[in-house]
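One chain comes next, on its own, written as structure tokens: the form predicted alone.
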Amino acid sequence: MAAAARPVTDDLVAGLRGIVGQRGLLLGADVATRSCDPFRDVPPEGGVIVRPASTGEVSRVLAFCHARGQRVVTHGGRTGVAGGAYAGLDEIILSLERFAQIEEIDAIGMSVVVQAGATLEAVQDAVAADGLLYPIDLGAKGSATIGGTIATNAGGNRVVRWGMTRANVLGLEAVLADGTIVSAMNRLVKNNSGYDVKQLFIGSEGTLGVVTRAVLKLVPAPSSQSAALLALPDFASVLDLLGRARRLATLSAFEVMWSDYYRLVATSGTGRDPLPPAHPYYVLVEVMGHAEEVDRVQFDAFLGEAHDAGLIADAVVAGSGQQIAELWRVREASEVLVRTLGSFVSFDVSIEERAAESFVEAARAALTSRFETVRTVTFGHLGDNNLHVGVHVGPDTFTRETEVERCVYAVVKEHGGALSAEHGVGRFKREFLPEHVSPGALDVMRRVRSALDPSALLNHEVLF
């Protein structure tokens, strides 16, 4: 059974105060600036952030609120969009904004060990002065942590190729509700000595278990790029362009955009607009190799035989590292969203490639037979069959926002998809669950997280 909810009070905050020190916590003004939403305004309610700065200090915070039945909230980099960081009266914020150091790059071994408070790109840019690529990349890498993108097994834009972040950790280190701390930092490939610990804190969105560090598993980084945006004539030319893209070797990405969300991208006055956006579907293609020569030429074979095939409406080739930066910033432009859109409710699903189109006509057919005013704007990796869809019905969108889901999600499961596909399930998505996953597989989640933390202590509104 969960403990009941305790109120925040003087002796808490000075219990924490002596676990951390004064640097360590951060109270009032300081808390209501934070937001744990990325596109919204939404400060913790319970007025206390507490920093540790070592695996040993989480340890004590959480046995000490363990003692006393304190909920607990885990904060990354708050990039989240499921309302996983959300904060209520009766919980406190464990940020680990101060346990961000990057511990040891082993090259030879190709793995680095880091705190889970560093940020992607730091990561990113550390491991690069070895020849490393630590291959997990978001549009908001600059802020999401890496512990955050473990707690719930983030994707990004590079899956097709290098896969989830469940691919790509070799070990980790957690502490649990009760403030035991579970060392299970493999640096080996392959290991077979009982249970793989790590997987059970890997996508479970810090309701098991606070990640503390980890050891990442590197590639070697490529010394090749080159993209392409292309423009199709329909949706059966998408799928023959993914079957021809899947055989090339060096694939990174591609990422499809349905003419509702190029367009708005495309006349948004932000020079976002290498082609016109007067086709359907529009997809960014990019490969990454060793061999810039050969790498070249197999791209350059590739596009000319989808030409050839009739599949290529108009494109834009790049020419240059800039030009390639340029056609990301087609696809990742969720500031132009947010501007032009004001409110939206956004979708992160998984869909059969071969049953996208109709996922996407069946939704929007769905919402315009419930509002009045609807909006959308689809894109997505669908080389992992993740799509994104933003949904706008009016001025009181967000006030609309259960009745938006409840129509969406019910075509997401005739379409026989998935709930989330990289975001997890935080707060926002908890009561479709028993609607998308087995009775079985619930009971199973529900026995696991009972068995660590019985109190639901951690993140107490997220999942279930």
Ligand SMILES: Cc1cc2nc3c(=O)[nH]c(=O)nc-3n(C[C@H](O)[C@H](O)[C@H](O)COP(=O)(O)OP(=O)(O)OC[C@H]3O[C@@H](n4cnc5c(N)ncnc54)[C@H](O)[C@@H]3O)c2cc1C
Second form
Amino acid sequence: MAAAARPVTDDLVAGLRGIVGQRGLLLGADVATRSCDPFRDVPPEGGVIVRPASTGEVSRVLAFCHARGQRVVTHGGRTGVAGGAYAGLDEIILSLERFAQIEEIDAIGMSVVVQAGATLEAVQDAVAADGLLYPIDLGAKGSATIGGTIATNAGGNRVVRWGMTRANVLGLEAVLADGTIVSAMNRLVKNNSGYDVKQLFIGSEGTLGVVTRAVLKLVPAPSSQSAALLALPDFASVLDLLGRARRLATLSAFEVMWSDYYRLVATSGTGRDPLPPAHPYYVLVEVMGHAEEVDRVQFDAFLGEAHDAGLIADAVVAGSGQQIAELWRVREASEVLVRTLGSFVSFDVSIEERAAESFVEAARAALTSRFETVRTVTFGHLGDNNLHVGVHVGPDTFTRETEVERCVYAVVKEHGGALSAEHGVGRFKREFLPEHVSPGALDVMRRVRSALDPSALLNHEVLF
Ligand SMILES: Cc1cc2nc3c(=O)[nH]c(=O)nc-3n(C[C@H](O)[C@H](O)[C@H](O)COP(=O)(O)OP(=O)(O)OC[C@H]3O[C@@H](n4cnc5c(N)ncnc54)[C@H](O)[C@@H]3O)c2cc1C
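Okay, that one was the form predicted alone. Can I see the form predicted in complex with the named molecule too?
The complete assembly is shown below, putting the previous chain first.
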């Protein structure tokens, strides 16, 4: 399957320049000063970034690379946290940054046609003028692109209400490794005309083709939003609260923070301490709706009933949009984690909610039995089974990364969980994939990849 590695040569650069022009090429310092990782400084090893500005240019670049056996790594906003955008010495980078227009908003059909390099935030801002929302929402939305979120099947904060990216894409266009343009720009809600080809590319992490354009499904923008940060006495209360919250038609987020996470963030000196850090669990619960008064009454009733049932030890209810944003700052504090822990191995796993507490305890026990120093931070979108765990095992955390991963992924497997909930496999988790999917499923994945990109030229080191 693997193609022989090809060095980057002058004629490669000249050929690419012939397709995209001088403005479409970055070389030398312009490449070396970029990072392929949002949290670490990891410049591309190769020396070329090609920036096509149309689907036609993407197609010609890939056809040219295909003919030379040249490997290509696709870049969106480089916010991915699975190492999928890392590029080796024998790989050139194809960036969608110059292909970022919002082409058309259909306010009646409630969809938007966008080019893959558009950021999530740019799309959200553009459709807001028509009272519409593209509901995929994540902390990195200012940089993460539509192409990147499609390639990773991004989840984010509001999956409990609107699902992952997979559920919010109506159609897309992609270019295969040999330059073939595949148009599946469906705008129809119902379309059972054969295989749903777009779904192949969603979550394929750039291994099956380069996503160039997409038709995104929009929803009416909610006009009301309420949120509360709750402290809970035990995990049984968290589960009980989740069951009650899921019965609210307006539920838009249910984020859980274990005390190790909350204490670290609340004592970071960054003003993220709406409740004292004395409780074992914290939940940020949010509702969004279309009838402010009714939504507020319903949310207050939910909180009142949970309080009367003894589920809530302490609470802050936001009274304004500004206060809701303040509560979200507690949950979205990745820069605090980076600054305080220095180095940590980051996990993005899925565990059934009823097994989550036992998983966290078993993972901590497994780590403690193996490493002398162990510090964890645990939080996540429990409403959709997703837990994030950060693990620090001392100054040599990064050199012992694989040991830490082996330890935690064994516990994930024992608990019937998934290796990745939303960040993808990328380069970081590829060695663990075969242990976490069935041999039959892995075989289908290999066959599909080899049918579309027999030489594995696209994102060669990603997935398997
Ligand atoms: C602060 C922060 C918060 C985050 N929160 C979340 C979260 O809540 N939920 C979540 O799911 N993720 C989250 N992420 C991860 C990240 O934002 C997502 O994975 C996002 O989808 C990556 O988009 P990108 O444009 O940055 O892609 P990149 O990082 O550039 O690429 C990611 C992968 O997709 C491939 N790719 C990129 N563009 C294309 C394309 N057009 N065609 C084919 N392949 C392509 C790349 O080769 C790579 O393998 C977060 C990251 C940060 C830094």
